[in-house]
Every structure is written in C-alpha cells, then in structure tokens.
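Take a look at this one chain, the form predicted alone, written out in structure tokens.
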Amino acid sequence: MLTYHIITIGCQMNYADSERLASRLEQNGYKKTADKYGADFLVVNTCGVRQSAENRIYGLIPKIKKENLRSKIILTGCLAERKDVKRRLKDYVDIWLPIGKIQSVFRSINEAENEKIKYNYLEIKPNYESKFSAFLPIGNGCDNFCSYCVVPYARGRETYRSAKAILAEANDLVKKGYKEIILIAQNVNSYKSGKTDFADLLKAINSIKGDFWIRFLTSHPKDMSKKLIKTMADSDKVCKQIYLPVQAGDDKILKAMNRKYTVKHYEQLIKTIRQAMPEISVTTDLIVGFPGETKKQFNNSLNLFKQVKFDMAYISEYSARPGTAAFKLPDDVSRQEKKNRKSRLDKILRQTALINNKKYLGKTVRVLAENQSKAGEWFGKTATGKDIRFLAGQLDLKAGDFVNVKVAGVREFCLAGVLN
C-alpha cells in the first residue's frame, strides 16, 4: 500500500484543507505515515503570507527530496501558482497542485483521465485530526485585495458553501460529540448563501441541540455588523471571543492598505461590541513597518494598542510579496526598525493582557479540556479563547471534557487554576 505524509504550513484554513486532501487520498486507498522521509508521497500544504512561512519550504523540500529520491513530492496551498517558486524548486517538486484543485489529487498522482469531479473540494468529508474540536470552512478566497496580501491571487475571488451543506457537517460534527466547531473563511463576516448572511449562519448553528462551542475567524472590520454582534450576544454557544485585525493603527496607513474603514471606526467598533458583550475577549492583528509608515505613524498604532487593550494581537513585521499592489512600493523601513516597533507593541500587549486576565482571579470559569502533560497537569482553553492549566486531582477526565475551573494564578497569556 501506497503511504502519504502532509506537511502543513501557515494558517486554520491550511489546516482545514490538509484535512479534506488527507481524506481524498484515504478514499483512494493511500495509507498515513508519520515518517516524511519515508513516505511514497509527500504533500507540503504552503503559506505564501509572511516570508518566514515561504522560506521553510526552501530548506525543508529539497532535505527530503535528497533522504528518499523515490518520493513524490506535491505542493499546494498558496504557493503552488507562484512562478518564481516554480522555478526555484523544479527539480524537488513533482505535482504542483492549486488549492481549489485538491479534489483532483488522486487523478493528478495516477493520470486517472476517466475519473470525473462532481463537487467543490470543501464538500470533501475530512479526516478530522481532533476527535472534539473541528475547524469547519465555510468559504474561500478574499475579495478585499488589501495591498499586502497574497490570498486573493493564491486562492482566488471569494466563493462560500451553502448554508444547507454547512449546517450538515456541523450537525454531523455534533451527533459524532464535538465540543467546538471552528468556523473559518479568510473573511468569515462576508458570508452569503442566497439570503443567509453569517449571522442567520451563526444563529442557525447555534440552535442545533447539544453541548458545544462556537467559534469564528478571521473576520474583516468593514463587514462587522451591528446585526452580527447582537447575534453573538444572544446566542448562547457562540464563544464571547472575537478575532478582528486591524493591521495599523493610522489612517494614511490603513489607506495604503486598502482595508476600507479608519481608526475611529474600528474603535467604535470594539466599544459596541464590549458593551454588548462586556465579558469577550479581542484578538488582533497588526503589521509593523509597512512602507512609508513614519514614527509618527506607529506612534498611532502604540495609541491604539493601549486604548483598545488587546487580550492578544499577532503583529508581524511586514514582508513584501510577490504579485501584491506593494510590492511595487520601497520597502523602506529597516529590519531593525521593524524589529524595535514589534518590541514595543509586545510590551503593551503584555501590560494589557494581563489587566485584562486579572478580571479572571477567584472567578470560576468553564473550560474545554484539551491535553494532559507527562507530569499530569491538564491543558484547556476558556469559552474566551484563555489558555488555562490545571490538576484534575481524582477526577477521571479526558480531552474533550467540559469542566468548571477556579482561577487561581494570571499570567499575559495564561491562567491557572484549580477543578471548583
């Protein structure tokens, strides 16, 4: 029997694709392993987002390639369309598969000519890594075009999954005992299936009888309605957790962007929701140094940073990319410079997430298990998004448990407690 590897790189959506490919290759009778140097076929699922993501893939592909010759190596995700990517590994990768086409992934390995494709590949039913929480897309592809990004030219125009085949595998995923279904799209708060927006979605999932979380990213500033959080405060299963990036903190920048709303707005728009939901927590992005941001306006992301008080934000040091509208533009602020920026907004983040975990002190909060260290303590994630540890004493628990934990102990990103 024929064995496969995937390797994935980058973001949820990677991940959720691995699934449904991993899948497709079972269907056809490939088995897993676990050994990338061993495997008949390799798959490296690529992120062409940051360059740190796109460098990995210059040393890792070629490593393999020299320990196991006989190896086919196929390459998906963002990177399978960039020509110069092409041309720098053509004599390591064998298949270069576009992401929309990994239904096609057993006719591509075996030339099977005859073997006709009769849906969309996030129809795929995926081999779930978790056995109680699921990434579930309803989507794909961006339609914003902000001018650093790669996504609408590696996966194309946004195109979304109806209602009726989501609502399926979330029911699904529930009678199989899933605690938290992930909803994910590179801009989920777009959404439209016929008249169902993502807040008719959000609200029709949530009425699906059982015991389960709901969660959702990445959703886009301009697309958050005031329909969409006041479904959120009212629906007792979507977690009180909300990933909306902001990228930059300054108007002329967000321009350059092209990311369609200002500071104020976005400002607004936390206030609304945490006065709707007074208990969520906020993640953000941002992206230091992009070209032309002067001191002056970083100073205005360090603002913002310290007037919304982010419980978590990934900032990243801007990277150009090929085929994007920046790339055209000078790269001009230094490395280092970029480094320094990404310092001192760490710096507040960490100052406000841990005011913000303070709140969590004495509190009893319900926790999702998810892993047990060798020393036996227990790992989980509050309904806020808080990573927790905690000791299970007696209790004869498991991944997947709903628990109640007393919050003894806050760190930035972290609480500890104990079983209440």
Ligand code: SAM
Second form
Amino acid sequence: MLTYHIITIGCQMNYADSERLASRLEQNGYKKTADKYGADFLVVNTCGVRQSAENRIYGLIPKIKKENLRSKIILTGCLAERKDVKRRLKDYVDIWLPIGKIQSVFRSINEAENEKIKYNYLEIKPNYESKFSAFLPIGNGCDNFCSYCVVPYARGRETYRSAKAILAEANDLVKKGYKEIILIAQNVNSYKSGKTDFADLLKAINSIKGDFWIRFLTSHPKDMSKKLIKTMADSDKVCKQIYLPVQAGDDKILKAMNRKYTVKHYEQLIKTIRQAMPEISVTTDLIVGFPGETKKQFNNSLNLFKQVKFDMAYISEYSARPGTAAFKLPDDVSRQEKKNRKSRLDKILRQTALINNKKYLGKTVRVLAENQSKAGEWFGKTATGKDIRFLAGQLDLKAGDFVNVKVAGVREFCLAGVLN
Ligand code: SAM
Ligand code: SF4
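Beyond the form predicted alone, can we have the form predicted together with the ligand?
Up next: the whole complex, starting with the chain shown before.
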C-alpha cells in the first residue's frame, strides 16, 4: 500500500487544509506514515506570510528528495503558484497543487494539476487530528489587501461556506463528542452567507445541544460589530477570548498598511468588548518595522500596548513579500532595529499578561484537559484561552474532559492549579 506524510507550515487554516487533504489521500487508498523520508507521497503545505516560513522549504524539500528519490513531492499552500518558487524548486517538486484544487487528489494524484475545480474544497470531510478539538473553517481567502500581506494573492478572494454546511459540520462534531469547535477564516467577522452574518452563525452554533466550547479567529477590527459583541456576551458556549489583530499603534502606519481603522477606533472597541465581557482575554498581532516606521510611530505602538494590556500578542518583524503593495517601498528599518522594537513590545506584553493573570489567583476555572506529561502533570486551557497546568490526583482523567481547577499560581503565559 502506498504511504503519505504531510508537513504543515504556518497557520490554523493550513492545518485545517491538511486535514482535508489527508482525508482525500486516505479515500484514494493511501496510508499515513510518520516517516517523512520513507513516504511514497510527501505533501508540503507551505506558508508565504513571512520570509522565514518560506525559507524552511528551501532546505527541507531538496533534503527529502535526496534521502528518498522514489518519493513524489507535492507542494501545496501559499507558495504553490509563486513563479519564483516554482523555478527554484523545479528539480525537486513533482506536483504543484493549488489549495483550492485539493479535491482533485481524489481522482488521481498525478492528474491533480489539470483538474478543474468542481466544488469548494472546504466541503471535503476532514480527518481531524484531534479527538476532542476541531478547527472548522468557515471560509477562505481575503478581500482586504493589507499592503504587507500575501494572503489575498495566495488564497484568492473571500469565499464562505453556507451556514447550512457549517452547522452540519458543527452538529456532527458535537455528536462525535468534540468539546471545542474553533471557527477559522482570515476574517471570521466578515462572514456572510445569504442573510446570515457571523453573529447569526455564532448564535446558531451556540444553540446546538451539548457541552462544548466555541472559539473563533481571527477578527478584523473594522468588521467587529456591536451585534457580534452582544452575541458573544449572550452565548454561554462562546469562549470569552478575542483575537483582534491591531498590526500597528500609529494612524499613519495603519493607513499605509491599508487597515481601514484608527487607533482610537481600536481602543474604543476594546473598551466596548471589556464592558460587555469583563473577564475576556485579548490577543493581538502587531508588525514592527513596517517601511518608514519612525521611532515616534513605534512609540505609539508601545503606548497602545501599555494602554490595552494584552493577554497575548504575536509580534512580527516586517518581512517584504513579493507581489504585495508594500514590496515596492524601501524596507528601511534595519534588522537589528526590528529586533529591538520587538523585544521592547515583548517586555510590556509580559508585564500586562502577568497583571491580567494575577486576577485568576484563588479562583476556580473550567478547564479543557488536553494532554498529560510522562511525569503525570496535566495541561489544558481555560475558556479565556489561558494555558494551565494541574495535577489530577486519583481522578481518572482523559484528554477532552472538562474539569474545575483552582488557580494557585500564575506566570505570564501560564496558570497553575489543583483540581477543585
Ligand atoms: N487576517 C488576519 C488579520 O487581519 O490580522 C491576519 C492573517 S496573517 C496571515 C497573520 C499575521 O501575520 C498578521 O496578523 C500579521 O501580523 C503577520 N504578517 C502578515 N504579513 C506579514 C509581513 N509581510 N511581515 C510580517 N508579518 C506579517
Ligand atoms: Fe492579510 Fe489583511 Fe487579509 Fe488579514 S485582513 S489576511 S492581514 S490582507
């Protein structure tokens, strides 16, 4: 029997795509193997958001081809249609597979490149990696064209699945005993299907009977409506955690990034969200060293971090991406300065995250148990998305169980506690 191995680089969307790809390969009779050097088909699901993610494949793919000449290499994801990447890896990659065409793998893997798209690949029933937590993609692509971002070119325009299809997948997951459904798209909150918007969709999933949590990511500040905030607050299964990338704390930079909101708008949003859900935890993304970012403009990002007091932030050093509008601008903030700016933001993040976590001390929180270390310690997540470690004592616990844990200690990005 022929075997396959999938290597996924990048975001949750890529992981969800790989689960669909795995299901197609299995329906085609291929068997999963953990041995990437021995697989008959090696699929590399690539990411082109930053140069560092792209660079990983330039080492990996030639190495695998040299180790196993027999293996067919399939390249999918962000980089599958980039001409310069195709030129660079032409001697190693056997099949270039744009993500929207993965359903054609069902027919014949060798014809994949020539197949016409028959239906949205997100409708493929996935092989979920986890038995209790599932990514549920509600759409693909992006129409926003932020000036630094490759996603609209790599994934194409926004398309959304019907509410009916999403609800059917959610119902199926709950029936199978899943405890966490994570709705994903580039901008979940611009979801639209007929008259159903994202708030309506959340409400409908929330009304499915069962004991489970709903999370979603990511939300765009320009599309974060009052209706959505109210729906979040009113829906008991919707976790009180929001992932709201800000990208910069300066209005001029936000404009150059084509983000279509101001710092004031963002701060007001956070205020409204916290008023509606005081326990909410807030995660953001921010880019340092965007072309032309002055020290003063960066200081505005520092001030925003001090002001908002994020629980988590993914801070990236600007990486010039071919084909984007910002690629034409001089990448004029030095690497050292980008590193320096990132570490100054990291420092504030650590302080605010710790202050926020101290509020948990002595409180009992509901936790989804995720895995156990060899030494017996359990790891899980709170509804607010905080990592938490705890001991289960004599309790016969399994991954995917909900438990109550009393918080006895906190660090910047982790809580610790005992079962209650
Ligand atoms: N749709 C989301 C949003 O609007 O914020 C983000 C999706 S993007 C794939 C994930 C993150 O990668 C972004 O939030 C941004 O911080 C980072 N990113 C994207 N392009 C980048 C670039 N050229 N350089 C550095 N970071 C980048
Ligand atoms: Fe990229 Fe902007 Fe779309 Fe997010 S909203 S995926 S950053 S273009």
